[in-house]
Amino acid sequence: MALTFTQLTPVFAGEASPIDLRQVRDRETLEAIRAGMDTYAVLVFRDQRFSDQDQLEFAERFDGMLHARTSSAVLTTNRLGNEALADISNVDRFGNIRAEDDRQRAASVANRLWHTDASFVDPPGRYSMLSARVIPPVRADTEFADMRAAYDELDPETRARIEGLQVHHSIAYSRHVLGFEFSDEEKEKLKGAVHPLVRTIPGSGRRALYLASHAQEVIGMPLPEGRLLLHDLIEHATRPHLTYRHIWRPYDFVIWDNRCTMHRARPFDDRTHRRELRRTTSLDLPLPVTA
């Protein structure tokens, strides 16, 4: 039976019909995955039993190298065993809830910022892909909101003033807003990245704003409004008619197009109940062959 999709909200997200994706390794596939992803920008697979290795090898197989240069990584020593696989939970190395004091919850805390993944790096994230190990028995959402949807909202005037800027991103700059500091050798090895602000997507063609809380600065505007101009572009973009929140069940596994969305992390009670996520993301390059 051929992958079919069903949209989320009225403007994007879309859930797939029931499928293994330990097993997909055929082009067709894949390739409507890839095709699908153009058309919603999130997609949700329910019931993923992957494995750690599983998950590894299907991020590969769908979108190429990994990005494994992360925050994290300059922090402390992945308890996964490898830097490509994002420990996104709350647990420290012996499986323990982290302490409130701990410096690695301090540095996560920013996820519950809107945010796109990578973009502090250079070749930026394309698709993440997060799959859910362990869910809480309380509500621990996350939030997408669609940047395409929002750049075709823009009024003509706007679009002109933003057309060709250049944005620095820095997840040094994210955690900072929040009260985190990294040392300064931690810092050497997290600079940062230009990006545009609008990109086009070459899949779909369509323009996308491409910014959120790693973006920093305007490269030569002023700081005072080259951040009000990115504080107010966020603003516009995360209307809630532009944005589509998961409910975490046990095994999903999403994907997003961090090209042309954003996402944040809702709070919960992270000192009580234990969440645990992987996340794996691929770079920005060109697309790999498949058999």
Ligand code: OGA
Given for the second form:
Amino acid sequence: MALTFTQLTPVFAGEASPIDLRQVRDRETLEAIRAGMDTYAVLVFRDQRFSDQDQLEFAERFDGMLHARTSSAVLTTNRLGNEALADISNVDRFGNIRAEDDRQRAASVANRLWHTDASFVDPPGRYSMLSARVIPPVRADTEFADMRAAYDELDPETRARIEGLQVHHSIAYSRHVLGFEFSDEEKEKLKGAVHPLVRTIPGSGRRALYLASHAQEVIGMPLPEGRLLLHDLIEHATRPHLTYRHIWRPYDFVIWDNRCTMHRARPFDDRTHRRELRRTTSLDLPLPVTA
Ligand code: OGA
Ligand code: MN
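Please give the other form, namely the form predicted together with this ligand, since only the form predicted alone has been shown so far.
And the full complex, kicking off with our chain again.
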């Protein structure tokens, strides 16, 4: 049966009709999902019973090369044994819930700031694919914001003002904002990357704001003025009517387009409840020509 999508908000985000992505290999269905991403920017697939290997294989079938540097990986090695499988969880390598003062926990709670994955490296992340394995009995949602709609709603003066601007993104900056300190050696490895503030998404032709908690400095602008501009744009882009809040169920699989959305984790009692997800993110390289 053909894959269809039901839109989840008046602006963006779609839920896919039942499908088992482990079985999806044909070009037609993969293209239908890519087209869905260009329309909705966030797609929800229910009941995807992926093993880690299944998830890695699907991610590569869907979008080619995977990103291995989407978190502050300089801090620690991945307990899952593969840096392309990001450990989005509050548990340590022994399976225990991380202590409040655990350094890795302190780094990962920064996911609660609005961001887009791996904007602090070049190439950044294109599609992130998050698989829910253990979901707490309390709400622990993820919110998304549509940065195409945010661009569309800018006034002409602001559009003119931001045209052509470049922004320096750094994960050391977004962590520093929350009081997290990196050693000089770590900072050396986390120099960040520069990206345009406005991007055009090839598949849809739509323009989008490219913002994130990692956005540290507008190149060529005095630091305070640039930060205020970024602050105002993030405020504009995350007004409730431009957001979708995902309420997780076990085995949900959510794909988002990092080029034209931001997302953030919402707080929950993470000292009591386990929450374990696995993320694969593709590299934002020029799109492969599909045969
Ligand atoms: C991520 C992320 C948010 C969450 O996986 O990149 O930001 O709610 N996750 O876990
Ligand atoms: Mn993220």
